[in-house]
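A single chain, nothing else alongside it, follows as structure tokens in the form predicted on its own.
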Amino acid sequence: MNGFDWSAARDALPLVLEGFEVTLLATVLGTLVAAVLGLAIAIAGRAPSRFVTVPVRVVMEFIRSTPLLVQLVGAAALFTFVEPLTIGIVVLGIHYSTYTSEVYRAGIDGVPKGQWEACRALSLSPRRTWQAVILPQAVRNVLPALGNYAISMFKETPFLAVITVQEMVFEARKYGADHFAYTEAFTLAGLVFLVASYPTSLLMRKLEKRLGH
């Protein structure tokens, strides 16, 4: 049985380091697409109209009920015009979306009833209640939630590979195609994760005790 390949371990290195800018760039859009969408899809749930709340509440389980993997491939295969990295972000945002708006919804729920009756007694505005005193409690509550979500997303970039994005997973099976050292290259990638991911989750668990969670 052959051992690791240091030299070639070496060589993968760039190509592997490469692909993690891909990574971390569909990482980091694709949380923000999550974040803002999710948001939106957070408020849209408590409008007053089932025209409203009920298409919302249908999409939502439609992305949550397929996986990811199909969701990429069919969207690809129907924007064929767009770069795959861009459909790839968008995407993983929706995707995630449907999970960060159930965050965002009990970060909202859980802000203090006087907290409304303070500004309707106020006749604040309800863009003016929404800006100034529910979101800010609200998003501060659940800023813990939503970076988990962004170190699930980016454990989870190495599907964008299926639609020919380069990512780092990507960059990793091409080397050891070309050289026959998977091992070596996928150690490097899955060394990358690791180093990338565990400070970020240790950060968000000392945030989580920080906000009283």
Second form
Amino acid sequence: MNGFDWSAARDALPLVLEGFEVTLLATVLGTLVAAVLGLAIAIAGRAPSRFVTVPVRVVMEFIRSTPLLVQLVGAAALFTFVEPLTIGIVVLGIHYSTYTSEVYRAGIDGVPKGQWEACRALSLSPRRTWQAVILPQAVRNVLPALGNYAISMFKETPFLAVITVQEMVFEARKYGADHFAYTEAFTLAGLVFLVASYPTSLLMRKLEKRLGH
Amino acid sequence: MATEPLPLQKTAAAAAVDIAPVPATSQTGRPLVRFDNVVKRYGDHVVLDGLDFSVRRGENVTLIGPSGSGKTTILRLLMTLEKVSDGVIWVDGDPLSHTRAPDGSLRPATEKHLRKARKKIGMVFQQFNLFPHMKVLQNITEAPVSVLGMGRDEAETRARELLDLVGLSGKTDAHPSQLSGGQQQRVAIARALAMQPEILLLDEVTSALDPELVAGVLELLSDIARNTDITMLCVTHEMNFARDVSETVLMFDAGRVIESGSPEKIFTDPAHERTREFLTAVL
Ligand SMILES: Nc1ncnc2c1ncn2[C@@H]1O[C@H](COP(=O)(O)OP(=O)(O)OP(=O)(O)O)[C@@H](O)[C@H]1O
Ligand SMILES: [Mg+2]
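Coords for the form predicted in complex with the partner chain, given the form predicted on its own:
Time for the whole complex; same chain goes first.
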């Protein structure tokens, strides 16, 4: 085995960072989709009508029991006219919303029953009950868990390479193939992942501690 | 504590002007609250068994009875936190638990009906149930602004008056967790009063408080009972308070009223052996 080629690594850096921008964009927007959609699913799951709750549950079960990769490839095959990055963001968001909705559900369940009853005793509308009383308390409970899902989504973005999104691992592989320097390019990508996600998870842990008390 | 005239006197009186001035002792006239053969079951467990009683406007009623006799259930039914299994609850001549269909028959109430009907009723809970993420002032203004459509400035002015009334004018910007239990309960009382209820339900509102904080809250409630037209239904184990503020005491046992009368009558000369036993146990 020949040693690590530092000049190749330096050479690959701009390309890898360019890919990192796409990775970051996919993570941020994907998390946004997962956060908003997950909340909508959690609230729909509490609907009094079974015509709402049952279809929601079936779709969620379906998404959760198929691999992300299959969903990406399937969506890319179905929606050939949509840009791959957009498909990637939406599929990541939907996939993760099935998990974030559980997080929200737990957060909502964690709001004491007395809060709902106080809202009723004050005649607050359902909308105001959610908006002013339940969600502000539930979201506090779920922020750390949502952050952790954002980090795992970040680490799953390389799957987007399969549908030709030019994210970081896609770029690293391209560089590796063109210059026969896979080790350098992938090591670099791995380092960027580490540097980005480790401080974020430390931050999350801190946030968790602060909100816990 | 507040000895000056209470600011809420005006508003409560204004809510009451459209009814005939029925003397407080009169038994005639339409009752404000009427339980008509009300049954409440949880599964097979019958909690209220054909309950009948009524409350006149402005009357202060104390509900007493052994643990599990259904006192809380009665208040929760009135607050529409629970649904009746059978029978009808009437408030001010209109069905509360039911909606009147076009043909005049009664149907179980829709959520829409309940939302409208419950506006006349307010409740103070044993565990306060303040909104922990809101400041004291916002706890009080939230419902007047979002439900009654009151302007924010007006709602805040009124909230400050109410905080003054409950002796907490300095705490507008505190969060509930920064207050003692007694102070939290005063805020909860102010919050309920801010909705200008015609009927105020109080379920053992001092039993979660440290003993030294009880007297202050009871004194506040006595003031409210004396100085407003609000009809109060309270569940309490504080018999002196009951004697002080209520015109009528209802003694419950096993989901039925077994005896009712003035506090003097019930406390000094109860007709039922069960009442006597209960009173000896709690006094
Ligand atoms: N959600 C519920 N599900 C099942 N049973 C219930 C429920 N709520 C109340 N009960 C039962 O109804 C009965 C009456 O309860 P309730 O709380 O009204 O009594 P209470 O008179 O307020 O008693 P206490 O003085 O202890 O507060 C009890 O036997 C209780 O176990
Ligand atoms: Mg009770």
